[in-house]
Structures are given as C-alpha cells and as structure tokens.
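Form predicted on its own, single chain, as structure tokens, below.
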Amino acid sequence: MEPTKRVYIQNFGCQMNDYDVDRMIEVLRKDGFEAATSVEDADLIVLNSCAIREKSEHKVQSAAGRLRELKARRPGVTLAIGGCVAQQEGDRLLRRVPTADFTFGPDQIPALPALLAKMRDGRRFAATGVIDVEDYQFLDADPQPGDVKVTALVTIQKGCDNHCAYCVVPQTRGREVSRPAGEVVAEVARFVALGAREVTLVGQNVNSYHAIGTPDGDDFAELLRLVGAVPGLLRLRYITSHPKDFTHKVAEAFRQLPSVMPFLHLPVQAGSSRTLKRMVRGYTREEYLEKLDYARAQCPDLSLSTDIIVGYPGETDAEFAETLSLLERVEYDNIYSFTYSERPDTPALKLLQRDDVPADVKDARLLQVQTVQRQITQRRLERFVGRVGEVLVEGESRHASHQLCGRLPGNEMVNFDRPPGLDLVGQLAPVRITAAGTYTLTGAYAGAARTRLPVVSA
C-alpha cells in the first residue's frame, strides 16, 4: 500500500474560488490524497490565488515566500499556485515566485493529478493558457459523508462578458458559460441530502444565467425556482449579481419563493453616474435605485450588501460625494470597500496614466466611506433587538465555545448560548436578539427548534 499523501490548500478571493478548492480536494483524493492540518504535514501545498485585487495577489506571494525555508528543509514538498493570478500570470509567476513548482488555472482543476505526475521529471512548469469556452465542463461535486457543512456553495456560470475597465475576470475566467439547469439542481440534491440545509449560487455574474431558454429570456428567475423545489433545502441564497442584469422577475423571486432568503449583495461600486461610465459598468445611478426600490418594494425587510471602490482615476470630490450620498440612501447592511487597485491589461490603465487619484486621497476616502458605513451597519443591526428571529445554526461560535453561531435569513450572524442538551447545527431555531455589535448580533434560545419559524417576528 502506498504511503498516504496529504495537501494542505490556503485560499484567497471569491466565493468561486471557495467552490474550487472544495473540488480540488474531491479530484485529489482520488488520487490518494488527505487534508493536511498544516503546511508541515503536506507533501503538495496549493496557494489558491484571486487577481480582483492587486493586495490579493500580494498575498499569494508572500505566502509563497514564507515557504521558502519549509521548501529547503524538505525538497520533496511541491508547491503549486492556482487560481485566476496563475491562469494571468503563468510563466511570469513562476519567474517571481522561485518556490512554486508549478501553475494551473481553475480550468485545470480535473487535470490536476496529471499535473503531479508531470512533476516528476523536475521540471516547474505552468498549465495555464488559452481558456476555452467552447469545450467547458463543469467539475460536478463529489461530497462524501462528513464534507458537507450546513451550508453549501454551487457554481452554476463561469466567466463574464461585460468587461468592465478595471477588472481582469473576462481575462482570468474567460467568456460567460452556464452550467445546464440538471446539473445544478442535481448538485444542489446531493449536497441536501448529506446535510446541507442552505445552498448558495455562485458565478460571476449569476443574472446572466442563460441555460434554460425561458420563454421570456429570464433563466435565473427560472433556475431559482428549480433548486428552490429540491426536497430538504431550507434556504437558498446567490452571488455575485452584476445589477445591469438584475430583473424585475428576479426581484420577485423574494416574494414568490419561500426558499429565497431575503439578502441580496448589488455592487454598485461607485455612486456617481459620471464614475460608472467611465468604468463601463452599463447602468447610472438612477437605473440602480429604481432596481434596488423594486426588489425592496418585493421584499420590505431586504437586506442589501454591496461593493465600493474608491478613488478610481479621475473621481472628483463631487463624484465621491455621490457615493457618499448613495450609502445613506440606500442604507446598506454591510459593505466591501476598497482603494481602486490597478489591474494589468486593463482599460482604466489609460484612465490611471492621465488622471490617478493620490493615494493620500484615495485613503481618506476610503476611511470616511467606512466611517459613514458603519454607523449604518449599526443602525440596522439594531432594528433586530427585541425581536425573535429564526437562525439556522452553522456550529459553534468563533468567539466562544459555550456558543452557537449561525445567521439570519438576511445574512446578519448571531451568537447565543448553547441550550444545554440540544444538538441545533443544522437546525432553524427561535432566537431573541438582545444586543447588536458591530458586525453581529447576539441572542438567547427563545423555544423550541422546528422545521421553519416566520421569518422574523415582533
């Protein structure tokens, strides 16, 4: 019998890539592999790189680098780097990265024990190229029993056609595909019946989901009513939405599917239409807002994240003031914010050589935009208190082991005491929330566990 090998995976980036190194420890354990703890116990280490931002891609080098001495105390150790920097980069990466063997974009992920073997000549090589949409199978799940969390992720699109000016995703994940609506719903059964009880949706821009052909053209409406209809599946919830994309009937989906949870993450990324332009994002402000009032309108107890990127080349203090403005009008639950971060290959370079915002600016902006947001975030945290609300239980709480965590259906997490006796993962529980922090909330057991409780009760 051969000795058993282990690979330890350390992830930076996006929902898709959390996806991705679920189905690469799934593609590798086939070929004899276990997780490692640490990165002391691997034979193979994979650094699963994001290229959104240029602070990720740092990351992933430095990371890189911080295994230099591992590498040299134990040169059996393979070290390789995927994900979209390495589907990018490919042989520069290597170049700057000495301690990597070896390179693979997501596309890869099925050849990865072919990879290894190729390995074996000494030679360090990158697998990224071309990626073809054309010839594009999607690597279905394979949990075994014990994999499966309360919470789920399933991929149903890759890619993005709407080659906005500061992003390299049409580069590093190619052309829009959508995953056959079978496949999905199928995966989404599986992952129910090993325990999931919460499925989220993931692409890039999972409003252009085109693989149905409804009569009306809207296949995601159609695809949430699907996997909503699967046996087990309590909530169900999607990322990312592009809004140029987001429909009337896709907002309606939270009034019309119980299963939809009532959260929706919208980035904006700027609040000045005269900004949006210039990042080629298709909508201005107006159009955003009279979208984000529909789905409000559908569902009034929504609750909304967005993206803001600050101090892209040539916003004006005016512009930022916009951006400003639609954080108070719109009162966000939570954002994710960031200094614009110059991508390679990418329009707004042209935008950056002629018209950069200093970095001085660009910092102070982002500060007072997580100024104003947090107080927000507090606010609407604190709309919960009183009140009982119906959280699925995830596990036990980061903060505490005499704690259980788990969320709201509009995402918001809560921490409370474990009820002495009861096993609640995977379960809705009545919690009555009595104090808001920053980010979180916390509760106490307010009764018995069931199946589905109201959604939020006074």
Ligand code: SAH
Given for the second form:
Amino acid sequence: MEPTKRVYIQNFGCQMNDYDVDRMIEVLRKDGFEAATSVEDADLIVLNSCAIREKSEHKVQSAAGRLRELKARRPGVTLAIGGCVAQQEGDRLLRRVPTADFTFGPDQIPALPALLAKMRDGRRFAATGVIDVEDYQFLDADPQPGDVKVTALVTIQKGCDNHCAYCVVPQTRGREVSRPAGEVVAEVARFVALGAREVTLVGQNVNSYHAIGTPDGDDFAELLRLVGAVPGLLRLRYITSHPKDFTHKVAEAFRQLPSVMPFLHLPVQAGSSRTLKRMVRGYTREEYLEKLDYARAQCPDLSLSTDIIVGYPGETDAEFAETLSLLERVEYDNIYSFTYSERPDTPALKLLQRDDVPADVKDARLLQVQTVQRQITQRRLERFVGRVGEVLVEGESRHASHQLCGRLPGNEMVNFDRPPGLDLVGQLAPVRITAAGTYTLTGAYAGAARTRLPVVSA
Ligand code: SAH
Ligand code: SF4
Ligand code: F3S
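Just the form predicted on its own so far, so send over the form predicted in complex with this ligand.
Following is the full complex, with the preceding chain placed first.
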C-alpha cells in the first residue's frame, strides 16, 4: 500500500474559494491524501489564489516566495497554485513563480488526481481548461462526519454575467451557471444530517439564480423557500446579493421565512449615481436606497453590510462625499472597503477609464470611509447591550478557551463564558449582551438552551 500523502492548503479570497477548498480536500482524500498540520509535513502544498485586487494577487506570489527555501530543501514536495489568479494568468503565473509545479483553475478541481499524475512526467504546466462549458456539472460536496461545522457553505451558482467595469471575476470564473435546485437542497440536507445548523448559500450574484423557472422569474426567492424547509436547518443566509437583482420578494423572505436570518450583505460600491454609472453597476443611489428601505421595512432589526470602492477612475471630491453621506444615511453594521485597483483586461480599461485618482487621495478617502464607519459600527453594536439575543453556538472562542463563540441572527459575533457542564455547540443559546467591542460583542449565558435538535438523517 502506498504511504499516506499529506496536503496543506493556504486559501485567499472570497466565499467561492472557501467552498472550493473543502471540495479539494474531498477530492484529494479519495486520492489517498490526508490533511497536513503545517507546510513542513506536507507532500502537496496548494495555494488557492484570489485575483480581485493587485494586492490579492501579490499575496499568492509572496506566499509562494516564502516556500522557495522549503522547496529547495525538500524537492519532492509538490507546489500547486489554484484559484482565480491561476485561471487568469495560466502560463504567465508559472513563469513568475518558478517553484510552482503546476497551476489549475477553479473548474479543474475534480481533475486534481489526474493533474497530480500528469506531473509525474516532470514537466510544469498550467491547467486552466475551458471555463464556459455547456451542461456545466457542479461538484457535489461529499462531507465526512468529522468535517462538518455548525455553519456550512453551499454553492448555488458559478461565474458571473455582470460586467462591473472594475471586476475580473467574469474572466476568472466564466459565465454564470445556476446549480439545479434539487442539488442545492440535497447538499444542504447532507450538511444538516452531519450536524450543520446554519447554511450560507453562496454565489457572486445569488439574486440572479435561475434554475427553477418560476412564473414570476424570482427563482432565488423560491430557492430560499425550498432550502428553508430542510428539516433541522435553523438558519439560512446568502452572499452575495447584487442590488440590481435584489427583489422585493427576496426582501419579504426576511419576514416570511423563519430560517432566513435578518442579515443582508448588499454591496453598493459607491454613493454617487455618476460613479455607479461609470462602474456599470446597473442601479442609481436612489434605486439602491429604495430597495434597502423596503428590506428594512420588512425586517426592522435587519443587520446590513456592504462593499465600498474609493478612488474609482474619475471620482471627484463631490462624488466621494456622496459615499460618505450614504454611509451616514444607511448606517451599515459593517463595511468592507477598498481602494480601486486596476485589473488586467477588465471593462474599465476598454471604457478608457484611466486609473487617475492619485494613490495618496485614494488612501486618504479610504481612511475617511473607515473612520466614519468605525463610529457607526460601534453605535450599531451598542444597540444590543442589555438585550438577550439568540446565539447559534459555533465552538470555542478564539480569544479564550473558557469562552464559547457564536453569532446573533444578524451575524454579529458574540463571545461568552462557557456555562459549566453544558455543551452548547450547535445549539441556540440565549445570551445577554453585556459589552460591545470594536467588531464583536461580549455576553453572558442567560438560561437553559432552548432547542436540542436531533441529528436528522439524510
Ligand atoms: N459579486 C460581488 C463582489 C465580489 S468581489 C458583488 O458584486 O457584490 C468583492 C468586492 O471586491 C467587490 O464588491 C468590490 O467592492 C471589491 N472589488 C472588486 N474589484 C475591485 C477592484 N478592481 N478594485 C478594488 N476593489 C474591487
Ligand atoms: Fe464582479 Fe460585478 Fe460580478 Fe460582483 S457582480 S463578481 S463585482 S462583475
Ligand atoms: Fe477573488 Fe476569485 Fe473570489 S478573484 S474574490 S477568489 S471569485
């Protein structure tokens, strides 16, 4: 029998890459691999890359650089680079990272064993394949009992058909394909059967999901209903929503479907309709706000987050001021903010939008956005202090082993002291919030756990 091989994966990027890493592990396990505890005891190292900004791309190259010495010392170790940079750059990445044995795109994950076999020829190669195939087949998750956490991701779509002018994703992930609803529901049920209690449906634009054929065309709202009915599933979330496709019916699900959690990540990118137009986002400031207001009317305690890009080509001081005023108007719970990063072959370049905002202006705008938001986030977190919230307990806190952590329905992270003699992991626990930190909350367990759900068999 061949000795067991060990794989170590370092991941970068978004929810799509997180999902992909778990599939890689499953595929490699069937090929005789088990997880390594560090790069030092790995036979195969995979860097799963992200191409969204220049900095993200650099991260994978520096990670590969740090492995140069290890590769020299242990030439038998294989280094593979997967993910979006691998897909976009192919051979060019192979040339830039001389220590990489091969690169592979996100759609090549099922072929990993074959790629490892091919490597034995001794020649380096880039496996990017064709990403826009007819009848695209999703790779089903095949979790084993020990793998499943309280929260799980389930992909509902690949690729993206939008053409936001700044974005590389349509190139790295190809055309949008919706995963059949039956596969989605079956996968959710598999995770729940193994102990997951919360599922996040993932895609780059979940609102344009279209694999059901409902008469009103709102397939995503219908998918929420179908998934929400999976027995044993306590909480349902989804990322990422695109404002232009986010419908009233999907907003109504916050009120109508008990498992749909009061949390919405609705990336706005900029507060000025003129900037949004240059970004080719497909909505105005006013249309965005109308949808948010409707969602908040459905669910007054909705927690909201967004993505912001500052320093987009042509962004004037006045346009930027509209981003700040939007933050004040909406009062997001949380934001993810970035300076514009010019990406190869994106529509922005073809639209002759030169990266003309100077780096120091971009940095100053980013700082301003983050300063304004820090206070808003603080205020929003403080609204919980003194209240008892329902926390889905995920496990031991990262800060202290005597504490547990979990999230409120709105996705706010709560740390609280472990009550002696109670194993609350996977349960909904009432927790009184006692203090608000910068990004997380602290609380105290407030009574007997309400639900102990049986593990539902598949
Ligand atoms: N599909 C999601 C976003 C995926 S990328 C959506 O449309 O909302 C995550 C975030 O990265 C984007 O929302 C955007 O804020 C940021 N981003 C994407 N391309 C970027 C670029 N070229 N420069 C800076 N930030 C970028
Ligand atoms: Fe990129 Fe726009 Fe697609 Fe999001 S919706 S992945 S920002 S092209
Ligand atoms: Fe990055 Fe690819 Fe996700 S570019 S953001 S890992 S889809």
